[in-house]
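Next up is one chain by itself, shown in structure tokens, the form predicted on its own.
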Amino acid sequence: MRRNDRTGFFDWSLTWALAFILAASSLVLVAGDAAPDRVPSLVTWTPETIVAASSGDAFRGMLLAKRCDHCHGSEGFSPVTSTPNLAGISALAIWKQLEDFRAHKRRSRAMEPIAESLSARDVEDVVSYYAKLPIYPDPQDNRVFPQGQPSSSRAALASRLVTFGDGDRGIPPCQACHGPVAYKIGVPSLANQNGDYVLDELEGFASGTRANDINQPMRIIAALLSEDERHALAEYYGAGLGLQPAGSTAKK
């Protein structure tokens, strides 16, 4: 009789164990269904997408970009330090960001509806226009770039991070991805970027509120940087020091 009780107990336990496993499996399946929400970007670089991002009509893009002038400036240089400059940025880089806004992988109350209103051809043409804009000022442009020069100590701090990174913390040099003069094809240019915008994006990556970086390089790096380092880098690029080889701005 005791053996039968024990057998009944094991049968009951096995039933609940199986029920628990099935419930857990269903949760895994639900999580699997939701996984695309955690994908940072729907952009995949293929010969087709590279051609799409590189072959727009710049003249048509100029006409479409008139609606962008209020924020990004008529010459691609914004009059507001917290708004990004777009002039001269690689077409591949701008194309990816617009596609991420369209897919809601990069969040912005202003940019998501604007990007959604553009057709695929519109995006190709607009990025072609901005990529071809000159980066040198002329009498019509109302840019706020460059901002004031940072102190020598903060410039030196930023310069070390740009040139060498910090191996002890696993931080690579900024120029490894963004280029030795803050420009590289396919990567967001920092050579002519407004400082407050750079700071906002670094803080967004650090907090995870911006999460459209494939393989998370910027989220990891920005989170490893101290607040003072993020400010120093923003001031460095906002002052136009990214246009110089990083080593030349280091404190002597």
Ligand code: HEC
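Next up, the form predicted in complex with heme C (HEC), please; the one we just looked at was the form predicted on its own.
All you get below is the one chain by itself.
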């Protein structure tokens, strides 16, 4: 009788020992992962992503875009300088932004709920519509682009950064990623973008309130630019100077 009791006791102690070890090791593993990875965006530019993001149905997108007209304009040119123009911007670039709004990787009180209400297919369709919109002026719509011309010294300051960057400070030329010289994948053209929006984004990147750029290029660049340079660049793009041939304003 006593012997049996003892056997039972030992079996339990083994079970408890095992349970304790499991609990302890999982605690250690959790403690080891104390700092969670900071992930700027869930998007990766795999071939599958690129195919999905660039194969939307533009006609269906046109119908969906009725919801966006109010803020982004019926022809993709916004009536407010702080809201982005979407006309003619690469489908991949706006697709990524919508995905980031959906995943709350880019914060915006206006856009997060709207993007969340779109399905994956809706996003593909609506971006393919905006990417196909022409960017030439139309007297019929209420666009505010382009905005006023900056003084020639301001334009020259911005133009130098757009065309050559600043090698000493390690600022690459904007046009090497944003076009027209070259486009890095998923980078929006700025040539027909509103000035106040460009400024807001540059300030967001510099302060870290916008931090959805993969591998941090814009956070680094915006932080290297001075306040004055950020304003000059916003005026340059807002005035439509980015639509002129590269470098044409650099010498003035």
